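Just the one chain here, the form predicted alone, laid out as structure tokens.
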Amino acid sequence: MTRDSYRSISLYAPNRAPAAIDLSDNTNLWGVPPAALRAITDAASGTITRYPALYAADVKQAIADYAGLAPEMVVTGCGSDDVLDSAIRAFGEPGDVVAYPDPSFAMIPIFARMNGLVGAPIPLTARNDADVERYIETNATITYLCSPNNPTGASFSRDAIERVVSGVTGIVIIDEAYAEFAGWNCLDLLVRFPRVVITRTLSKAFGLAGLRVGYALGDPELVAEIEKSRGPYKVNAIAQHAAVAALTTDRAWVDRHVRDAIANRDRLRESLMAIGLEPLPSDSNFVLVPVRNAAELDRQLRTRGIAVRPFVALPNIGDALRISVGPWQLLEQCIAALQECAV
């Protein structure tokens, strides 16, 4: 890649400006699993001075056993779009094709840019599927599914997802970083095909964000090959413990908050909809509401403290506000906001 195309690279750069209520970025409103914060804190000096363990050993036991996978099928990174980076870079040479949904997460064109890849945006179906037949005769090198899909919230269906792994000849990524809320995953999927990968993370459900844990799952061979391009030292030590913690001893709070989000997504569309407008279904610890100017709607919450993402001009879809769902009073002040507002 050439200096002048990577400066060409668009950068992923939302506005992430202070706000009383932040219902941008889809990460755990109701704080820090317990014993994650406790691992934390008490965290000693050495934890810090010294380096991390190398590839996670502790944190691949511990989302392996969540998985139900051996630990040889897990490679962690800083973040799932570490992971995911390290994956594409792995798979793929300079020039060959990732096929992705559009809309879906933002940071993959950029990864392909970054390593020299081509990108090919599926648009959706009507139904905010995958378009099977599309992904098929792209011929991609890899294939990228992001189930349930963000931004839209919505999963693809299993038919499709299946179809398009049985039809595509190249690596496929299936994205669940929102699986948790969704209430079923393709993980069944890594036994019958060894071409499959599916990317994780302790952002969303788990609540560690500003951590950054990522995790991959698949074959060995493959997780060998994203682990050989992500290098060492990727997850820091403090990041090890808290999601080691997280993952063997607060599974009660984060499976107790996953139900709260779920019941909350739905009271928040049927909210929406009583006050005139139409959210998208979703699967997922979001909401999409399509707005006819998302910009200017999502300037008037912010002058009255309140966060969203806004998106404009998405495929299919137009301008729309994608509101992260979290304790019950945040979500009444954002209605409460949006009445007021020229929506």
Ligand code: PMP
Second form
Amino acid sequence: MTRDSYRSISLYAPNRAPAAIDLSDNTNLWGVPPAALRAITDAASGTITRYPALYAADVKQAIADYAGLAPEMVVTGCGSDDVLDSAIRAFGEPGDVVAYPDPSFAMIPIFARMNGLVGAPIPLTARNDADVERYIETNATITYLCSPNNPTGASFSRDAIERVVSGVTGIVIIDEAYAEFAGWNCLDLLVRFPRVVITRTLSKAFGLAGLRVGYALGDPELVAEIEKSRGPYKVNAIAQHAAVAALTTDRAWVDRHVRDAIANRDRLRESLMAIGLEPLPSDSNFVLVPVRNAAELDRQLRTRGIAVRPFVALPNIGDALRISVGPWQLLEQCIAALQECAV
Ligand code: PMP
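For comparison with the form predicted alone, produce the structure of the form predicted in complex with the named molecule.
Every chain and every other molecule in the complex is listed next, the one we just looked at coming first.
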């Protein structure tokens, strides 16, 4: 099912020729954190010929220290994709419902179907927040929230998140792939609500998308269930070394580029407004900007060597382009190209 339904959601086309400037996937456009890069290049052959740690204990410890939690509250995976897929499999039986915001991360309905569950898309409110009453009415076995939300960019309000968490009786997964760019997060909810799981990734702020390292945080019993459904050896040996380096030695580098991303995101929104566009507010490292014809604009940008992520007919929003934030010289070229195209 995946290819056609995925394309219809976002015109996602991962096999297209790479563009000179790729602002399409919200990864870290400042590069790889330096200690992580050294860990990759210094990897001894012994690291490669042997199996890695089964459940990446050192990575768990580094994540636990980063999040201020016990390592028993951490499970890792091959990207947060893997962690989300494993969590849906762990907490849902075939036929159970997964409620999720619409629009949001496009893989959630796919993971639901892959595991035999039924997706229940819940439209966003007019202010692109979570529609609390609809989640409570649906009372799904698994409620997925994404904050900051992809592709809209802004966080859900703290009040809406708390009311959903208190109002439903099932497991709530809060996807915080972009939390580093928001300046706040929901970690404190883990203590008050042992039914909450937070997923995160090293693919965005930490610059390691190609190594595929994600994690979930939550009550040790829930985390153990995710780990069982995930299985052993999901984070490879080189990724484990690089992840530990990024989470420890590289923290100042990561923080600096998170600050750069936030500054450039706000500057990008202002520049888009200056050329007559109306970008949505963002707490992430990307900006969603409604346009008249996303497919055509995407094609025109591509001919100018620029890749963004086009979306067609998003509920309440219509066509839109999602533009990742990176060094200003890249964004400048994107803005200039948009100006040339008839936006
Ligand atoms: N959640 C959200 C909201 C995302 O946007 C993404 C990737 N674009 C992911 C999860 C998955 O990221 P990864 O598998 O690289 O950790």
